[in-house]
Amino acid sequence: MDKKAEILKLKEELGALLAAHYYQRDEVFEIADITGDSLELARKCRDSDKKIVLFCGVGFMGQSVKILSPEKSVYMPKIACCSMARMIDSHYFDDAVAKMEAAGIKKEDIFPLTYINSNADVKAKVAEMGGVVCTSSSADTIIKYAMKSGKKILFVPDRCLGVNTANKMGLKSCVIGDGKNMKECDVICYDGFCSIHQLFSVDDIEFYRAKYPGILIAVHPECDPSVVAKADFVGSTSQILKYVKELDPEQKVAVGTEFNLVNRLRDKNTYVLSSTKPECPTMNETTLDDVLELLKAIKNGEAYNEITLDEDTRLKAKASLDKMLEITK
């Protein structure tokens, strides 16, 4: 028996239900019982009848998932993190929150969101202050509803979605550590950012406009803000899909995004912006092989990799996220 009838066949006896990110290699990808971005993914699993979970991405968004659906047991093939999840803690929140409070703003007067890209304490810690999760599609509306508090923003942990989202809304925006004048600013930015998306350039754009003359650009909104100040169309996974999907399959287009999922857009005349392969190390760390360890381990009772967390950081977790659902229904 081969692998991947060995895994349908062993998940089919565990009642298990085998979830994988976008940005999953092919071999995991094709397999999956439901694919997606990260909230999308953990809200299918929530809403399926299976009790096991198997979630093939990386750390927060099988945290993602626990924090849904408590009652589910959750596991991941492979821990992999996620570089931009793991530029923030809840330490490094604190202090990015003394650091406005040392620029003259005083903690009562900050209104604290994260990107779903980030760990359970960080969720925690943002909602303890009245704060809400982002994704990269709602980002606009929760800082628009955060905005109505009168209180400034301190979005974490992505520079590059807050200030690109400030941008497109007219507001002022600011790194922290970059020596303007926060207290000027509506959105604090914290300085972290995806290590994929900065592979992207304004080189590479000027090189295929140049070298393909009305080609579209499309781009996530994690890229720097000179990329995306440049390109045809700014939008999360999701929404990239639909817009290439809904292109005249004549139109040349040059996506801004994780290899894998550019590579599985359409058959032709899109291509990927970078002269490099752009390729997430960790989202492409589970393999076959990971699967089908893991599937034989929770059949022999030696499950490994549960994602656990304690039910008072799952709680506020959860209630930073329901926010957020709550605005963007």
Second form
Amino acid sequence: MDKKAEILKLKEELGALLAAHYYQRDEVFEIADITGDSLELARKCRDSDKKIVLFCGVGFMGQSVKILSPEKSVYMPKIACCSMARMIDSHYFDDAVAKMEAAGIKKEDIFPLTYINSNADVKAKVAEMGGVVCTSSSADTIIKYAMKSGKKILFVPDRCLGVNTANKMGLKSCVIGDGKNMKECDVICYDGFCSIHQLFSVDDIEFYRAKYPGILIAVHPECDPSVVAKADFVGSTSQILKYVKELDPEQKVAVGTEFNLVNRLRDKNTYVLSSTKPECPTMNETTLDDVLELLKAIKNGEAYNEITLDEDTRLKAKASLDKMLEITK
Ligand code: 13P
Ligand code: SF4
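One more: the block was the form predicted on its own; return the form predicted in complex with 1,3-dihydroxyacetonephosphate (13P).
Next comes the full complex, and the chain you just saw is listed first.
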């Protein structure tokens, strides 16, 4: 039996759900039961009646599934991490709050928001201060909600999403450590970033515009603000997919997000907005072999790479995630 057939058979036998993020390599993406962006995956896994989830993505995404569905056993065929999510933990979060306090902003006047690309301990910290989670597609809605409190917004961990969203909304922003007066800003960003989305540059945009006059540029808001300022379209992974699919087939477009997603769209008119291969490294390590090995191990009672969370952290993280789901529904 070939690998794919063996995976499908074992999956059926065990009643397991295979979930894959858009950034997974094709061989895994093609056999997944559900695919999508990080939030869609967490929602779809929660709504499935399957009790075993094999999650192909990065750690914070698998955690989001576990946060919303504690009754499910969530495994990752290969441990993978988001470099941005690893740039902050609960101690660095406290440190960011302390820096705002040192700048003369009282703790009770801080409204924390965390991008979903953060681990459960950071989401729990945010919940303790009454804050909310956001995604790249809901950041503006959530910032608008937070602004109503009259407080200063602490936005972690992605400085690019924070600054780009503030710019879009006409708000003042800064990045902790950039020397700007925090008290004069609405959105104060932690200095985290996505190492993959930093690969897209203004030079790349100028190159494609010179090469193909009339080409459109679509980028993810994790790109640097200088890149976002020159793009024709800015959106989350799902929004970029929709945008490109709805273009006239003869319209050229260069896309600035992770390679696997763009490569699936690639044809004579769709280009990767980079002279390098912008792959999310550990996300790309999961193979069909990894999926098969894990399924065999689960069958033999030797499962590994299970995502676990202590219940206190999970409940707090859930509170900040639920609040976003409530605000955006
Ligand atoms: P999505 O939330 O759109 O899936 O994006 C996650 C991500 O890591 C983008 O780099
Ligand atoms: Fe994290 Fe960037 Fe990879 Fe997205 S592309 S999972 S933000 S490292």
